[in-house]
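First, one chain by itself in structure tokens, the form predicted on its own.
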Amino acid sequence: MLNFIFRRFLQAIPTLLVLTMLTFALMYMAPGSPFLTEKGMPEEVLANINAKYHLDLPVWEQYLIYLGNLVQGDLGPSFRYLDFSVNDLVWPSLAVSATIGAWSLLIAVTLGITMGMIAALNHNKWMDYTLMTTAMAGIVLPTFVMAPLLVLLLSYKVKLLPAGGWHDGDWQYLVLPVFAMATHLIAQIARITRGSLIEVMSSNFIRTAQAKGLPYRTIILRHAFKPMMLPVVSYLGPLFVGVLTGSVIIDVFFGTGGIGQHFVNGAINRDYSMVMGVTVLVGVMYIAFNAVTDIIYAYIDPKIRY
């Protein structure tokens, strides 16, 4: 198992190098400059700015400087906010997005797996139809529809919760963004869990356990639960990063100040270092959590190790 983990993380290194190279190349090829304005700028001033940010060096040398700083955890200076680095802007916002995402994922996994198991164990009964109809409603209502509906009903009509803001993560300001993000996830996880458990319960080893007279709860928890979780774990791997890094819709609509706003503002303001920093950060998290997902998958199904 340790050999599998070591090999899996080694595979992430070339992927990360390719990611940084492609991101850097795309930012270099992007038209325009973050320092040029409609009024123009004297060539001497522009030359000094380019020298400050090493933009006057050859591309390969710029990339090596950026890669060296990246290895040390430095995402570079912001081209638009001159008194701040990308780290200064991104890390507080990442904490906001991670808080919303962690609560959303916890609720989604708990309710989604529970709903899916109940539906599967009551296959083709009224409970199954009710839960899956509810899940389908959650799937067809995307976040950009659910968010304004929640604000309209719970903020303007009932006046129960604030419509937006963060206020250091007070629970009143967490409920709407968390619920808006979790609704779609609950529905997806519930449907995946239901289909997986129905398939597992028709397997030969489950019929053998039933023939031996094992209690139904023992069959579900000890024999069916692990194989049932295989497709769920596969789905949760990339989903985990996407949820923790936040949704642009959630950040913009609720004004929470998450990391999604920096990606949008960086693209609008031509703050290339910001866009590159957020892209690399999210890419690193995707690579890391996909590796973790593969390790969990291999733990559940030992055949994967070979």
The other form holds:
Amino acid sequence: MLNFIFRRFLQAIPTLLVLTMLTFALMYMAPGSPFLTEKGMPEEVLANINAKYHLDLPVWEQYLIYLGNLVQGDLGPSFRYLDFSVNDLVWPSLAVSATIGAWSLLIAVTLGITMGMIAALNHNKWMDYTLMTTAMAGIVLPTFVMAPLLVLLLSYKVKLLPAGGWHDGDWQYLVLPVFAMATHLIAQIARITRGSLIEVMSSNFIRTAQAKGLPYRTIILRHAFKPMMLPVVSYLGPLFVGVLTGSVIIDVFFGTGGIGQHFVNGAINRDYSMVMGVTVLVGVMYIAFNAVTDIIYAYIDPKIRY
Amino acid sequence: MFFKHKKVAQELAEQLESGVGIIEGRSLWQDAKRRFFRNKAAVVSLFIIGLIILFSIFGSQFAQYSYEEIDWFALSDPVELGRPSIETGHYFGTDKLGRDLYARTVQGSQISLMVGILSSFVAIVIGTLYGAASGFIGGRVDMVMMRIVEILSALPFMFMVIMLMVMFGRQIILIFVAIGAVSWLDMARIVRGQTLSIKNKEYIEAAHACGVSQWRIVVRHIVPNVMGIVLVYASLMIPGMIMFESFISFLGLGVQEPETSWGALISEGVVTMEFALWQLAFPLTFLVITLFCFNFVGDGLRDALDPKER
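Having displayed the form predicted on its own, please output the structure of the form predicted in complex with its partner chain.
Then the entire complex follows, led off by the chain already shown.
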């Protein structure tokens, strides 16, 4: 198992290299320079700036310098906020995103699995239909629709919760963002769990367990639960992506100050190094999360050889 | 007893001669069609999608204003004069700049549907051919091709696409290419799996024996046989693409003004939802209904074409 984990993380290295290369190439190929102003700049100043950011070196050398800094955890200077490095701006906001993300993941997984199991165990009864119709609604309502609807209902019509802001993560400020982000994920997980459990419940080993006269609870918890979780676990990777992309909308809409906000602002301000920094950071987390998912999967499913 | 049998045999013989009353064999596609049209939710959804497509094509005929023209009169008091009403000709009201929301919704529907359908098409063509080729050739080539897919799908593409949009400008054609080029990966994987199970069938061997070239076998024999699963996946991909485009437009990185899309309209409507709810409600309704319908059609197609169900 340890060997497998090690190998799995080694495999992530080429992916990471491709990721940095792609983002770097995109930045290099982007038309114009971030320092071109409408007035123009004296050539000497431009040359100085280019030298400061290593823009006068050949591409491969620039890439190697970037990579070298990256390995040491330095995402480079922000092109827009001249006094800040990308690190200064990104790390505090990462904490905010992580709080929202962790809560929504937790809620999505527990609620989603519970809903899915209830629906599957009442297959084709009214409970099943009600739950699955709700889930369908959750799937077609993307985060950027959910967020305004929630604000409209819960903070504008009924003045229950604040419409935005962060305030060091007070729970009132946390509820709407977390809920807006989790809805879509709950629905997805519920659908996957339901399908998976229905399939598991009709398999032979469950019939054997029933024939042995095991109590219902034991059959579900001891025999059906683990195989049921397989497709759910393999959905964890995309789930994480949902949290990351959801965070872009949540930060813009609720003004929570998470990492997504830097990404969008960086994009609009043409702060290439910021956009790149966030892409690389998110990419690393994403790849790491995929690896972890694979490892959990191998742990649950005895059929997987490693 | 004996006579009775004889009579039955005679009737059967007559039937065979006249060709009446014999149960005909049904192909997979006929079967699937029958099953699909029995699914009411899917048929109704298909009908509604048809209506929305017609709306996006012919809706502008009924508009009293063009989608980029500003109604200065309505702009003077957007809450009262910009309200949806038949008399003023603003069926859906006006947006915050006094432009006719009906005309803009028609325009937005065109862009959103076009992005959804065209980029799914791009993704499906690339994915199907890549997956079929990889599965069919097999061996080392297959390994390398699948490793590439694996590496690419481990990248956060949502972010890459946004980066692309930022650096190369907001061109609608770029949205197609970027989204399409990103989402062929899953398709390639699915098609490869199907191809692996098909390629050892007798008819492929027969084609080999007849001296058909490899490329032609892939295009003529393998691709048509994986079409079922491709179709199911496509119908579920289109709503995903529409959502993706809306997402990018919501962030203000998608289509360029005065062109618009559902996502862009929603993001504008969100700003004014406190006093002009219709600016959010109309585009939102269109988006949600379309997504709902595509999902139902997709589910219907899956039930109809899934070989497990047979």
